[in-house]
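Next up is one chain by itself, shown in structure tokens, the form predicted on its own.
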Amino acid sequence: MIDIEEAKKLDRQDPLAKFRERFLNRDHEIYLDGNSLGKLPLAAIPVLEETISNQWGKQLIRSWNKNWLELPKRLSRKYCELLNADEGELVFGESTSVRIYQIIFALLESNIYPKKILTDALNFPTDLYVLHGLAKHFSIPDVQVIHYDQEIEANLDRLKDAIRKSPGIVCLSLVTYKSSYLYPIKELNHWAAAHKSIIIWDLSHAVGALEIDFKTTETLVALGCTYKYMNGGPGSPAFLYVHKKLQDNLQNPIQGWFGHQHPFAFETKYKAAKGLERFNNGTPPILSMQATETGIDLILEAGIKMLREKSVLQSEFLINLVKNELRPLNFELQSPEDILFRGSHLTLSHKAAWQICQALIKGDGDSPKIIPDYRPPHFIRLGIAPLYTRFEDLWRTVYQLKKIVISESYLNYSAQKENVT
């Protein structure tokens, strides 16, 4: 096994190492679930304290004009900078599920594209639920779900063929939640455009860990959550991006007051705001948005290019360890080996995955508690969050996985899983 000193040497050479101290880190614990919920930025604590004690506690409603009304617009501008979008092409707020519902409803109603909905079996289940509901609402044939022969990566020929034969509205996760498969976004955007289709990209498992450029990739619609690699906090709001050439033809199906042209005129008749602002709905979740800003500020400060470079180095380091140390113990890599087709988490499989995860979380006297992510039926996801994940963390995780299986200590844990894994 690679010596731990090699991992420590790589950490000393890491130009992003200083960012780890900008997060709340617990002693004797390794956190590898940032692909599900990012760590707490220390800067978020005083921000929330100020918001609660002063802005809400003392200033009360005056804070809307003084602090809060500008906040969603400021966040939108920062996400435009990260994703290379023009101002006015991105709005901030609501959940990912609401954003998917809004934009696909609007596209279906617009008749710009054929009334067909396509996705694949690698997509996140929540996205599938929303798509099936929309198909039922519009009384169109059910969602076409493209299946592949395995769960690791898409068969691009099969996907393209399905789009060619049934053009319409396609919804895909740029990085898949199980295997971390990364789709060739520009290639598929071109294919869709050539076949009277549009792809709505869910960036939830990608934003903050990958370089994503909406202009270069000619992306028309995208959305995503901000509580994973963006470290916005549990349930932090999602963003919606729509290219400006589409905006005038789309109407928000949820006519909320913040989507009104003059929300504080309190007119009885709804008048949609100009551009993408009409996709705002109810009152912005201010507490969540205040915390979210500390996350995007850290990403912009570190630089997404450097974050992706570190993610690649760390994932290659981890794959090498898995091949040499864990494959003989019946672990299998369930993520693409080609970095061009892989996001920033790695997935392993083992028949006793849930029991092994419990043993990792419990730790022992010699080893730290390690927080991975379990997905049924037998997947262990290891999230690499370049802002705070160390090479030493990855080395110790593989060491502990090896120890748990060789000693069979995982047999001390129940195969019955909990609600949140």
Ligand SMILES: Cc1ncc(COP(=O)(O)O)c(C=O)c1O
Given for the second form:
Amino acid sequence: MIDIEEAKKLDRQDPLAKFRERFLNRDHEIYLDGNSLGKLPLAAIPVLEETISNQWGKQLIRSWNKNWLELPKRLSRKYCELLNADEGELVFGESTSVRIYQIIFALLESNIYPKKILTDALNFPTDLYVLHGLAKHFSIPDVQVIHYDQEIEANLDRLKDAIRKSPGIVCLSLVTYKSSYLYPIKELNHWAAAHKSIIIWDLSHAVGALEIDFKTTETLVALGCTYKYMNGGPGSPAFLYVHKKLQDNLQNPIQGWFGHQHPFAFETKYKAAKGLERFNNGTPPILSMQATETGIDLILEAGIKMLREKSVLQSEFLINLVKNELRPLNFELQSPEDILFRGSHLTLSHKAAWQICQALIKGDGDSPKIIPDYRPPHFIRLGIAPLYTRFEDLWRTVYQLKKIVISESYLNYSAQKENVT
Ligand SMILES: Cc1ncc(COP(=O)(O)O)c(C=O)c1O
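The form predicted in complex with the ligand is what I need now, so please give it after the form predicted on its own.
To see the whole picture, the full complex is given below, headed by that same chain.
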């Protein structure tokens, strides 16, 4: 195995290394689960303290006008900057699941596209569940779920063929949660447009780790959660982007007062707000939104281009270690090898993945605790969050995986699984 000094040298050369200090890091712990829940930005602590003690504690209702009503709009503008959207093309709030429901409901009702729903087996379960519910509601015979021969990559010919034969509303995760497969977004948007279809992109595993440009990729609708690489905190709200040319034809199925033209006029009749503001529903979760802002601020400050460059370097570094050190120990790489088709996490499989993860988390005398992400039945995801992951962390993880398997120390752990993995 290469010397750890190689990894430390790369950390010293890393232009983004200083951002790590802006997060709460624990001694003797390596966190590789930023692709599920990002670390706590230190700046979120005083922001939340001020919000709770002063704005909520003392200013109470006055804080709505002074601080809070503007907050979702400010977050929207920051996400527009990150994703290259125009102001007014993005709203902030709700969960990704709610956003998928709202926008696909609106598209189905609008009749702009044929009433068909397509997705693929690589998509995240919540997307599939919501799509099935929508199909039932709109009496669409079924959601067409495209299956591939394996779970690592999409077969683009099969996907395109399905869209051509059955045009409609397609929902895909830009980076898939299992393997980190990255779809060619622009190529597929073109294909969809040429075949009377639209793709709804779920960016949950992509935003904050990849450069995404809605204009150059001609993206029409996208959404995603902000608690992974965006470091927005547990349950931080999602965003919804809709290209301005579509907005006037879409109505929010949830006619809540925050989507009304004049919410504080308390009119009895619903009048949808102009543009995408009508997709707001109820009172925004202010505590969560305040914390979330520190996450997007850090990403904008570091710059998404530099973050992607670092993530690419780190994932190549990790892949080389996996190939040389872990493949001989029966680990398999379950992510695309070509960086053009890969996001920012790497997935490994091993028949004892669950027990190996428990051994990693526990650590041992001279090794730190390492927090990976387990996915059933036998996958270990290693998330690279370029704001705080170090090359040294990746080296130590591979070193420890080797040690656990060679010594068979994983056999000391139960095969019984926990709830949140
Ligand atoms: C691709 C994808 N979509 C949606 C979600 C969940 O969305 P939410 O809990 O915000 O509804 C996740 C969560 O991990 C995800 O990975």
